[in-house]
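Let's start with one chain on its own, the form predicted on its own, as structure tokens.
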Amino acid sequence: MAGSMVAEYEPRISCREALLVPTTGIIDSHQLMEYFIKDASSRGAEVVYNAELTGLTKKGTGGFIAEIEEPSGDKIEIEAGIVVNAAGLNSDKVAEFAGIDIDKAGYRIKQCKGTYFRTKNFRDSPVEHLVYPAVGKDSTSLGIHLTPDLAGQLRMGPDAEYVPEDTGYEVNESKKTNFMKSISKFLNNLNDKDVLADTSGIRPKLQGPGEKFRDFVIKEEGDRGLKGLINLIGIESPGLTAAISIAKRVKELI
């Protein structure tokens, strides 16, 4: 639609043209995870927290032995016929435990930090829709976009910054200037006094700085002699949006 029509939907958005996606929406990711855990538990799954995988060895007769260190420091071994590696930022390390050359396979993760800011006033979102700016085809991210949350406030972000593995989740408030500069290109009359630092996250990308986009990997590794190992590598956005579809694909591979 032409920019003049956008004002009918979002009076404070300024642009030449826009695409309207009427089916888009937001969810509470924490409640979604709580639902998945409750549903899985009701079907006999056991969820174990704060237990670190320290090794994954293929058994000669088939299947795997997972070496796990518990919070107490005790180490246990679990035998499994099928292993689904959905370890996010550490998914490449799990694949490496199993004996895969992650550089040859193209599985090595590059960590990319994204920071968010938000409006400080409760129920003070200047927009009602998710608003994404246009970005170049080789962009590292979707651009700093606008997301009204379930509390009625506005989240802005994330940006994209490749970082070392030991990087923390602290928000660098000095980024606010660049955020305001980016957002002001399409959102009118936002006062920087109404914007506060919010949260950050780290995405597991398969492409590094300056490299072309690579989609995430969902693969059963039987052709590498690791029948029963299913690797989910480099799953960033839209991994949450597509979580159920990804699970269905994994079920097909199993």
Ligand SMILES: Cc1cc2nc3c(=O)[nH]c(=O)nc-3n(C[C@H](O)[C@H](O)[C@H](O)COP(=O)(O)OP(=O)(O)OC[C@H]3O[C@@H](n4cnc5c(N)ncnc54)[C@H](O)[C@@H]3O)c2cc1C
Contents of the next structure:
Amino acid sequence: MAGSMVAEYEPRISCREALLVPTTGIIDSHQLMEYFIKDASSRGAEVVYNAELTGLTKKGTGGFIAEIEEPSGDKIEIEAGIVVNAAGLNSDKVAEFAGIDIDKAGYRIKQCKGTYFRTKNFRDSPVEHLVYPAVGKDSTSLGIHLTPDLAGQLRMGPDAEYVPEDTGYEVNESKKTNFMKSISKFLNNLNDKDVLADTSGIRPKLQGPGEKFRDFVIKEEGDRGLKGLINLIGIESPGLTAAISIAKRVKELI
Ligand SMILES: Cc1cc2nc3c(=O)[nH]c(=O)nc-3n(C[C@H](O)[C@H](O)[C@H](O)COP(=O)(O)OP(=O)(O)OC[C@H]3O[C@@H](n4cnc5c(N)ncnc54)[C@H](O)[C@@H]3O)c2cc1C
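Structure of the form predicted in complex with the named molecule, please, following the form predicted on its own?
First the chain shown before, then all remaining chains and molecules of the complex.
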């Protein structure tokens, strides 16, 4: 739609043209996870927390032996016919445990931090819809966008910054000036006194800095002699939105 029509939906947004996506929305991600856990548990799945996979060996007779380390330092081994590697930022390392050359396979993860800022007060979001700027086709992110949350505040972000491994999740408040500059290109009259540092997250990207766009990988590794290993690597946004579709694809592969 033309920018002049956008005012009917979002009076504080200025733009030349816009696309309206009526099906987009926001969810409570914690509640969704609780639902998934409850649903899986009711079908016999067992969720084990604080247990780190430290090795994955292919068995001669088929299947794998997974080495697991507990916080106490105790180690256990589990035999599995099928292993689904959905280890996020560590998914390349898990593939490496199984003997895959991750550089040759193009599986090495590059960590890309995304920081958010937010408005100060509840129920003071200046927009009602999710608002995304247009970005170039090889952009490393969706651009700093506007997301009203369930409490009615506005979240702004995330930006995209490639970081070394082991970078923490602290929010660098000095980014605020750049955030305000980016946002003021399409949102009018947001006062920087009303904006606070919020949270951050780290994306597991396959696309490195300055590289062309690279999508995620969902692959059963039978052709590498690792039948039964399903790798999910580089599952970044919208991996949460797509979680059920990804699970259906993994089920097909199994
Ligand atoms: C800043 C930011 C904003 C995002 N916004 C959105 C959004 O708006 N919409 C959307 O759909 N998606 C969004 N995403 C993407 C979404 O968060 C991911 O796609 C999703 O979390 C991927 O799920 P996953 O289960 O593959 O990996 P993860 O959620 O990373 O889970 C991997 C799990 O594996 C565990 N693990 C790792 N190594 C080991 C090991 N050796 N042993 C045992 N466990 C291990 C980790 O502890 C973790 O619990 C965003 C991501 C970021 C960083």
